[in-house]
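First, one chain by itself in structure tokens, the form predicted alone.
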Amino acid sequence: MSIVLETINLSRILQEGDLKVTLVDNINLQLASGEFTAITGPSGSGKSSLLYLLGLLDSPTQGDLLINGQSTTQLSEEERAWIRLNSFGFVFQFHFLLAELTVLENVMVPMRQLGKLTRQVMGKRALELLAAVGIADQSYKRPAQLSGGQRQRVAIARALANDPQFIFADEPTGALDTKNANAVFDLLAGLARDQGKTVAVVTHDENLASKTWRRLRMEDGRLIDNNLNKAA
């Protein structure tokens, strides 16, 4: 596997007036293609401002990140969102579906954003990345009419909707019940494994750690695990 994501001394501190904090401490670490990471700690660590930067959502105080070996610091806001719209896929723990859109319509949105699909083209791949996370059948339902763990499967159907390298995953699972929150897992699982895709999902949950091939654990801003899971 290729490494496509590298961070170099990266952190960030927050200051105002005397006060300094920082929420991620001098960070070095590479991502491979088709890896399935999980980025554990206590609560404070770090764990999502560390994910955040990861995925072009915040900016480093100091150090770089690297997509496929292009430095990132010095691109401006608008190069930043055309990485992430292009490449980047995001769920959270809590869906952000727009409550008055179908759940296809919903999926649909990344798409409009990128501008490169018919309507035809893009309700055509939105229904076949609903029948990937099994909800096809919810398609023209709205978001207040599923339940939990369906509107997670809709959120991970939209992140794949411009078929990007990278999934960036933040207590996806907090929300849910064990049940949903294993299938969640085994979703995020698959795309890494079956479609290559870089998965990166932050978690206070040690048992859906231990499901992923690798696991990133933090404390006070700082890396201090990095490790193959035993089962990987």
Contents of the next structure:
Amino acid sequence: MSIVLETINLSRILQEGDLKVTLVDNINLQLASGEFTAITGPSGSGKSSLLYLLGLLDSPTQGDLLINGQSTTQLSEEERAWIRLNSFGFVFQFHFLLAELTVLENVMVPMRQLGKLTRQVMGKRALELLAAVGIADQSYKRPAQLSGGQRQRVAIARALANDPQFIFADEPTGALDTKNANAVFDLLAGLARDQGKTVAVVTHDENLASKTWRRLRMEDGRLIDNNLNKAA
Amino acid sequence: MIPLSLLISWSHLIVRKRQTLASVLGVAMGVGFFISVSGMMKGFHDFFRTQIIESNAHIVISDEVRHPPRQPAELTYQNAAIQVKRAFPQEPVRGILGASTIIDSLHQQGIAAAPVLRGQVLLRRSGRDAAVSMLGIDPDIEGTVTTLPEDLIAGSLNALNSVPDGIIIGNLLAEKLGASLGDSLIAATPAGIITNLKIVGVFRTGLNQLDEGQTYVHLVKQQSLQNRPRVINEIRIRLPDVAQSIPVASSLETRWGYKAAPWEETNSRVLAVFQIQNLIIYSTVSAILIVAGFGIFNIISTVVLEKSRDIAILRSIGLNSSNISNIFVIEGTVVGFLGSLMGWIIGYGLSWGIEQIPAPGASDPTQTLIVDGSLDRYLLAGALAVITSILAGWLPARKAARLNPLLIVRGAT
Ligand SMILES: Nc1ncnc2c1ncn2[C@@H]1O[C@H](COP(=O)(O)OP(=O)(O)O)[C@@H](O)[C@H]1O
Ligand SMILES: [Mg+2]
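What I would like now is the form predicted together with the partner chain, since the data block earlier showed the form predicted alone; can you produce it?
Full assembly next; the chain just shown is listed first.
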């Protein structure tokens, strides 16, 4: 397995006047293609902050982030948006679906922005993705008509819309019951196992985290354990 | 396929049907009022301007000079500071010297011109009197420079030739004096001549200044009444193209040395009033559009606030900040366009309605208000509305584009 994402002394320091908060502290980390990784740690330890850096939603104050060997620190906002659109898929604790659009249209949003496919092909692909997460029959409903578990599946389908190389999920099961949480987690695992996507999931649910192939542990912004599951 | 930003804009507008409709109506009202009210003003101005141009000469050459000639003492001692006491200033004989040469020259250029001797007269009839201007004219060619023949509502211009004591007065003056066609008036001039004049014609131009204060007699009669034989103090000119009045007037003035006033100068006060009216009207109707713009600004700002979660997820998906601001600029633009279209219909309807209203003060009872409905007016109103709406969308859109998506996704996790 090849290294597709690498951080070098990655730090994110927040400075507001005299107040200085270190969100991410000098992290060196490598993710390989097809790897399913959990990022764990206590609340406030900097898991989300690290994930946003990896996902190019935030910029480091020090260090570098290499994606497929390319440095990202010099990229413009437009270029970073372009990489997110093409190669990244995000899932958050809350689904963030657009309430005015149907489920199907929501899944098509990233495809429309990319604009590579025709309308018909997009619709077909969106249906396939919804079928893959098990809610094809909900395609023409509005998000408000769906249950929490169903909405999170739509969010996963949307994250997959442009067939991204990476999936970044921040507490994707945080608002779900155990049954739904397990189902969503299995979906994410399948993406890595069957499609070779690099999947990184932030979670404080140690039970779920133990199901991943690799478990990172953070404390106070630092990476204190790099491969907990294998060691175990 | 519909671009993403348009789809999202549209979904925002559709969900807020009532607010969207209200802001579209606001713009439509602004556009409608802009078109009809400014059109009414323009219609009125055009009507009035035509009246002025028709009833007056296009250019009047008069026996005045713009700068008084320098006195002999000043000519002798150039550049000196002179104070002459008890000197009689040189007073030239008033009147246009060589008027017939000027008129002949104009006629040769194909420009209509007619001689006039203008003077004052006091008219009296059964105890009522009026001090008015009296113009001695040549009845045979007066029709080539003004519309006096067409303006006559009683009598004829030719009667000035057959009735030596004939006078033509305006309808308002006739009312004021209680006189009508065929009646006699007592006339007294500054030259001290008192005589009887008989009304042989009554005219109406629609311009009070003329209908109440201007009278006509035969040129020869006027010269004797004013005791200024053979003198002409005005040449009235009508051009084939009235738009040329200013350049032609200035070249005439240069050539002959007498003051040549185009109609714009003679009526400068009226034209200045027009300009002030335009300023008031246009600022009022534009203000309506600006108010409509505030409405749009308000609504789109609310949408931006409500949709900050959507903005955050769209940013994380890979829309850049200009993609985001486009969404809201499009919303403003759509409202502007819909409002303009609807406003054109409203403006057309209002204009039609106004044109059914009888013109106040018009002597012709079938005369209604006139609304200028030129396409320019519709385009201008539409363009102003769309620009205002785009701006009203752009201000909140800029805020949306600057929104940091992390504050949202982080806040929710
Ligand atoms: N904008 C911010 N201003 C101040 N402190 C912040 C801000 N964002 C995050 N933090 C702090 O940084 C630390 C790390 O936050 P986060 O990455 O969300 O942790 P986790 O996801 O592990 O719970 C927390 O203590 C949090 O309160
Ligand atoms: Mg977190």
